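What follows is a single chain, given as structure tokens, in the form predicted alone.
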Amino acid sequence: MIDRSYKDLLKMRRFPHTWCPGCGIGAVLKNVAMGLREMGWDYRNTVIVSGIGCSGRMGGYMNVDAVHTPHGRPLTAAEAIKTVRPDLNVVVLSGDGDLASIGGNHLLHTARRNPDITVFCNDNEIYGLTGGQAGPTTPKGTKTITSPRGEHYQPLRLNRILTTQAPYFYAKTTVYHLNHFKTCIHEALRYKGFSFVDIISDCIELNGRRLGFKTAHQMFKWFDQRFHIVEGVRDHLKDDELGIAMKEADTLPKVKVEVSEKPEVSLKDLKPFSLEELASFDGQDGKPIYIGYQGKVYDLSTSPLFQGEKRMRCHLGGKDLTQEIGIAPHGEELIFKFPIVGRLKE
């Protein structure tokens, strides 16, 4: 017997869908409400998050809390409601266009922090939405209503973008090799941390009949030609490839710095300067630079703040600086570089 209890976390009362016939998204959806009931994933325990476009439609059909975002914000409300709400299960649905294209910067920075979401992207290689128009991942060469003559610019490969810094999971599959797309699904929902799933998916009304295909079958079979899946985890996917690219945080060794500790200077070894003294040791007639602070007169001849032909802070040589130095930002750091030479007297 068809276990169709997915159906529970599906808002049936309003199907039919506004999706085209034959469009790949329905296949998406229906599969991530499979995987979510086997996870035990419902209205209780999950939130989804969605964008602008046809993909982004997904979240209204979801019988669980959705929020609808502007055009390309899921991942910024997605990563809100998680660090807020971090007991809840947090699921993006949206497409290529709305996350790599206007909401591509939010993609790399969301990728980086790593928190704990699932991003579901039906990648249709277009912009269905608005008419057929050249999106972030359309082929080069294909023609669309804004390249009659073929796209001219290489796509945007988001398999080695979000697969340069770990700790990362990235996973790429179609709607056409389903049992490979239930495995990306269910594996993306276990995994702890920032999970993406690039998901090939057909839009035959406004990008396949241009490219001469007459049903979504035939389109279909055009992704069986154009990738293969490979086994396992890997570290990297080829551009054909389908499978799981998984990579834990990178460890880098520990430095360990040697700090060699200067011996404490006794004061009543050092040689004794007045104000007056002081005075002379301004930088001036090739003397060195002399500058007392807390009792102490240390030589900054060598600093590069006095370095140059006009020498244009040396009106700051040879005097007790202990208050202005005390005010400075960083004061004492710079100060504690150079030599002690002296003390100033009582």
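This is a predicted model, so every value here is computed, not measured. Numbering follows the first chain given and starts at 1. Between two forms, the rigid core is defined as the largest C-alpha subset superposing within 1.5 Å. What changes on going to the form predicted together with its partner chain:
- After superposing the rigid core, the Cα of D42 is displaced by less than 2 Å between the two forms.
- Relative to the superposed core, P167 shifts its CA atom by less than 2 Å between the two forms.
- Core-aligned CA deviation for K271 between the two forms: 2 Å or greater.
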The other form holds:
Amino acid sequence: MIDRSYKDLLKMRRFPHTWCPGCGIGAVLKNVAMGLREMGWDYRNTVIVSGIGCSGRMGGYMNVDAVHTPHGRPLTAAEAIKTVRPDLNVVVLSGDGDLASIGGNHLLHTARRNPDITVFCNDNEIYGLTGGQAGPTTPKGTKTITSPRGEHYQPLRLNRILTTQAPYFYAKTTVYHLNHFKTCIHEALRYKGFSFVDIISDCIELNGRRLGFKTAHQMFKWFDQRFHIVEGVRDHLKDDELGIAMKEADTLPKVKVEVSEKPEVSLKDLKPFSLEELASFDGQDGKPIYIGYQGKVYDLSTSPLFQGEKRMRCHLGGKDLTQEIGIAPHGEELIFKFPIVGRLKE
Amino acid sequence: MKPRLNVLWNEIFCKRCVLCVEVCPVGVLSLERDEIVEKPGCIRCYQCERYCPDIAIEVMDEGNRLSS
Ligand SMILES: Cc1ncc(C[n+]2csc(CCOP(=O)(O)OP(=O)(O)O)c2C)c(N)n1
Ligand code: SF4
Ligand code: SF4
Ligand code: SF4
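Alt. form predicted together with its partner chain, vs. the form predicted alone above:
Complete assembly follows, chain above in first position.
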């Protein structure tokens, strides 16, 4: 008996799904659902984000809240969701074209900021939905609809790009190496930080047929010839290796910050301000913003709170705020950061 | 869902990609007249179910199995 409870995570009433016969996306969807189930993640604590493309339709079949973003933008939405709701598990399901081509910039910078999200990239080495054009991951020499004499350029090597700056988690697997695939899904979901699983998958209809494969299984055999599994966790993966590349953050030597004690200023030496004089420094017409606090006058002009338009609307400037600040939480600590420019006359 | 000897086949979900036929290690499945059929000899390895991208084939529990 195998556990079939993963079906609760899929919208089975929408099946059969739209993908072509034998398309690897179905396998990605199913195995990710199994992985989420093993983790105990479901509609209560998980959000799926998808982009555009055949692969981008995966979000629509998951029985959890899902966001379908514009082309290339699933990572931006995912990071935003994770930032405002850190309690949610955020999973991105999308294609190689979506994530690495039009969304390539976001991929670099999301990886750099290392939010705790998991990306499953259905890497079919082609733009599927639009008709089988060469994409960023199409191997050099591959014949596609836009490269009938063989793709001219080198593909993006995600295995290298995503493993240049620690911390990182990059796994590469295929839909054929099923046990390895499941392990990668599991490890990626468990990893705290930005994890990317590059799943080599088949677009049998628009890529495979042109390459001369008759069935999905023939393409699987081709994957098996091109790639081999390497055991254990590596620092990097070569182009023909399937496995997990993971590295913790480099521990940089801590920079010592010299904290110089602020010399106590004696009240006598400070410029005296009467309340009327103080009132004219309210930030209007380019004047600085001074406020009084416990007998001293502080210059708040550098505070971002009082910059730009807000500055005009600020009613606080030019007043003795001893009482107001006393009540506000952390009020005092904030005031002490600003320079003292004078004292209040008795 | 159509029962075979050891597997249940969902004719609505199935897209006839024949992946199950090709991954079966003992070759008992085949596509005949647009249907997935099963010959005797299944070793209940679950490969067909694990690989089917359309969740269209399931290996039956031992108890429900038709005797082959
Ligand atoms: C802004 C924008 N540009 C282009 C497109 C056209 N378009 C739709 S899907 C797609 C490629 C998707 O490729 P990939 O992410 O590899 O998914 P696949 O279909 O291969 O699974 C493109 C270019 C679009 N929808 N929006
Ligand atoms: S066009 Fe390719 S990627 Fe899209 S559903 Fe068909 S086989 Fe899958
Ligand atoms: S693998 Fe699934 S979809 Fe493909 S022929 Fe077999 S039962 Fe049908
Ligand atoms: S369970 Fe294994 S032996 Fe039986 S039909 Fe499926 S793949 Fe073939």
